[in-house]
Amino acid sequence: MKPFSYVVPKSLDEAKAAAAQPNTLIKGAGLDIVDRMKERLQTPATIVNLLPLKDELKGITVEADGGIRIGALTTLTEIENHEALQGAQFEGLVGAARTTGTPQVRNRGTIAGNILQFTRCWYVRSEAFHCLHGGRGPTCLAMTGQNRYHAVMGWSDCVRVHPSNLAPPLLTLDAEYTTVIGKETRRRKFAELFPEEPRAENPEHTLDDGEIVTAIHIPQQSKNARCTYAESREKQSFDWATTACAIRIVMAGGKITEASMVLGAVAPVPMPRPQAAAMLIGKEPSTKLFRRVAEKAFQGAAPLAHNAFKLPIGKAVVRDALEQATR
């Protein structure tokens, strides 16, 4: 690990000033940073620790318009247990937080850290391999190597998958995010946090250098709305999803009137599936309908040599999320 300067800011303004310096890494809990620095995959000149700014960047509040603001440093445990998120409208977000890692990870990990994670691809995370996404090689090694946990859709020249399990439910909830950089405060749709074209040269997010996420905003939800989340994994705990699905629906008169769907762990970015969700509108829930929707959700998938298992399992996960949403 190379030497670096460590900044412990006393205010957000101080953090912004430090983050604006070249080759600076911004951290919250920092659960993933040490491993990458040990491998010398990242060698920052400076690390800015945001944890001292909990008074400014932590907590869950109900806003005047009925929406919910979640501070960037809010832990997954706090999301899981906060009274403002206990309704069916937020069960997908709460469920995703509840299934992350272990109690120790959830007590430490933050919402911003979860959505801004670096890919878990073993090729880009190892100094032994020089891959395209890491900027140290000419090709994506996973395309022809070991790719059991890699993408089955949405990729072009890199088959990494996005590891955040909170991102899919936040997308279905039409969330927004706020950032600060210099003297500017920005608030944008959550979908804008991810690159439209997730090529190898693009990072997992669209933040500028020195840009700090300060909060996530969820608009007020209909009383009839329900958000659910389901995932597959190979271990019961402390494991990453192999496939995931978040669903948000609104029902009236026994029929689905609104629907959105986002897949996780199958592409370099969280994957909205609007055409599959549109099949639900105006329909009564049924097993037959859910099977058709699940097939549509994975239409066009292109599995690699070792991950075709993601298609049948992923479809079952979609059906599971739909069943939960319509019980």
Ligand SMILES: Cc1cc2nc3c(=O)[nH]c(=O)nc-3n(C[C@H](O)[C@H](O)[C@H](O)COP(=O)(O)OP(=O)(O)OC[C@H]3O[C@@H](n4cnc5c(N)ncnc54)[C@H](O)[C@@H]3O)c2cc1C
Given for the second form:
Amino acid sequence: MKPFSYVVPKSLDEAKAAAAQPNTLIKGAGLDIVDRMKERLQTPATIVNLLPLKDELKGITVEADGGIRIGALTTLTEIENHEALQGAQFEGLVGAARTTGTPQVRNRGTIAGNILQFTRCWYVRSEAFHCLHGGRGPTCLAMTGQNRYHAVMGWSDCVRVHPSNLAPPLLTLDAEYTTVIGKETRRRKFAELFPEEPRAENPEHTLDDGEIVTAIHIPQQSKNARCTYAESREKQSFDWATTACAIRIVMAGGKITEASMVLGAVAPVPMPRPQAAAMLIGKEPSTKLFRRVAEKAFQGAAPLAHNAFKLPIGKAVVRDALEQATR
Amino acid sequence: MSHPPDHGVSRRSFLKGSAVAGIATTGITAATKAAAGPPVPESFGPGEHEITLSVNGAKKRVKVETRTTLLDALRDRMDMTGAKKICDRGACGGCTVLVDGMPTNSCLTLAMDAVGTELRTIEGLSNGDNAHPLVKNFVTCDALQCGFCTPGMVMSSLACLEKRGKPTPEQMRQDLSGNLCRCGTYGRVMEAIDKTANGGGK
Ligand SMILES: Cc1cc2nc3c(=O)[nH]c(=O)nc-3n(C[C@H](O)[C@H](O)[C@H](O)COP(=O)(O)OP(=O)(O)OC[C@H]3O[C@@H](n4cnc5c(N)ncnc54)[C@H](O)[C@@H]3O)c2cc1C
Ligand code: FES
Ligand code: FES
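After the form predicted on its own, can we look at the form predicted together with the named molecule?
All chains and molecules follow, beginning with the one already shown.
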């Protein structure tokens, strides 16, 4: 790692002021950025450590309107275990947290750091390669190179995938996020956190430099709502997903009345699949229906040279999430 | 989910072909203050400065840089070489120590972030020949072979016991799922945990 200054703010105001300085990085637990700094892919002059701001930024609370607020510094382990998230409505979020990395990663990794983490593309995360997304080379090296873990849809000039487990379920739950920057406080829909047409030059998210995420908000869920998450991966632990799917459905009288679906690990951003979800509305759950919905979810997907396996496995993962949600 | 056929390249073989960055050890400079307008928060580094870490119940002063990881602070600056540096990227668990009771990858944690926390390391589990029952049970159950993963494995096992009392095999598997062992000692490690939970090794 290159040397840097380390700022310890005593308040969110101090953190904002420090984060506004040039060449400054905001740090949660640092699992993602320490890794990238070791590889000298990130060489900030200053790091603003948010961890001391526990009171303002940590913890899970049920709000007056029945919604749930998750502070940005809340760890994945806390999300796994919190009683406010034990219902079927949040099963997908808790499941996504539980299948992330290892106990050690979940004990420290924060929700904000998870959804804002940098892609795992092995070219852009290696000091040895110079690629377009890293801003160090002219092309996406994975597009024509080793792309087993890369995108099958939604890409233009860079085939990285978005690695976050938690982003897909949060999107299906219609979550919002609050940020602060300068004198402004912004609260927006989760979908706005990710670039609409992700290109190589886009970061993984749409935050401005120095913008600090303070909380994630999940609106109150109806009693018969259910959110589930399924993923494929090559190892039972330690590993990021090769494909993932989060689903939220509401059932009434044996029929599905509301549905949303978001795929993970298949595109440079978490991929909402509204057309596939719409096929579920007004229908009774069935294996046959789920097969058709899974086909639709991957309609238009085009594998690269080494990742065709993602299509059949991804469809199975969609069916798995649907089966869980309607069981 | 079943393992899809490999297309001729694994993560390991891919990475072998690419350079692995080391950690710079030069460039110690004087401490500076951040140039932010008011309010001005406390700022450290980039040079060396002294911090206090609470390790195994004792307060220790140690000089670190802001970029020093907790693992390097323990191993290189405090002469506590129990925690092992294996992958240095959060991908093996060899460097596991407990931070406020929670298993943590000390290789991805900045030493500065550990200020104000209670740290526990493998060194805290023995006092001369008088070892913690869990450590004794690792020996009697033959729960180590080369021993390289063992300090991390013991710390995750300890956290598992403290959290669960009498963990089930499934809970043990869950709690050990962040520690890799090349020698395949997992079964024996679970025996050692079980024996400790049942009062063995006292
Ligand atoms: C071995 C291993 C396995 C893993 N497996 C998985 C997996 O299966 N699935 C998965 O989803 N993830 C996985 N991860 C990633 C892990 O979940 C994230 O690295 C972690 O959650 C990041 O959180 P952090 O607090 O350490 O983030 P940091 O490293 O501190 O920050 C990450 C990014 O977010 C920014 N940031 C952090 N907090 C804020 C904030 N409040 N406001 C604005 N910006 C902020 C930082 O500037 C940085 O760009 C794995 C990691 C490891 C090491
Ligand atoms: S050395 Fe820290 S996890 Fe491998
Ligand atoms: S005992 Fe050799 S790696 Fe675990």
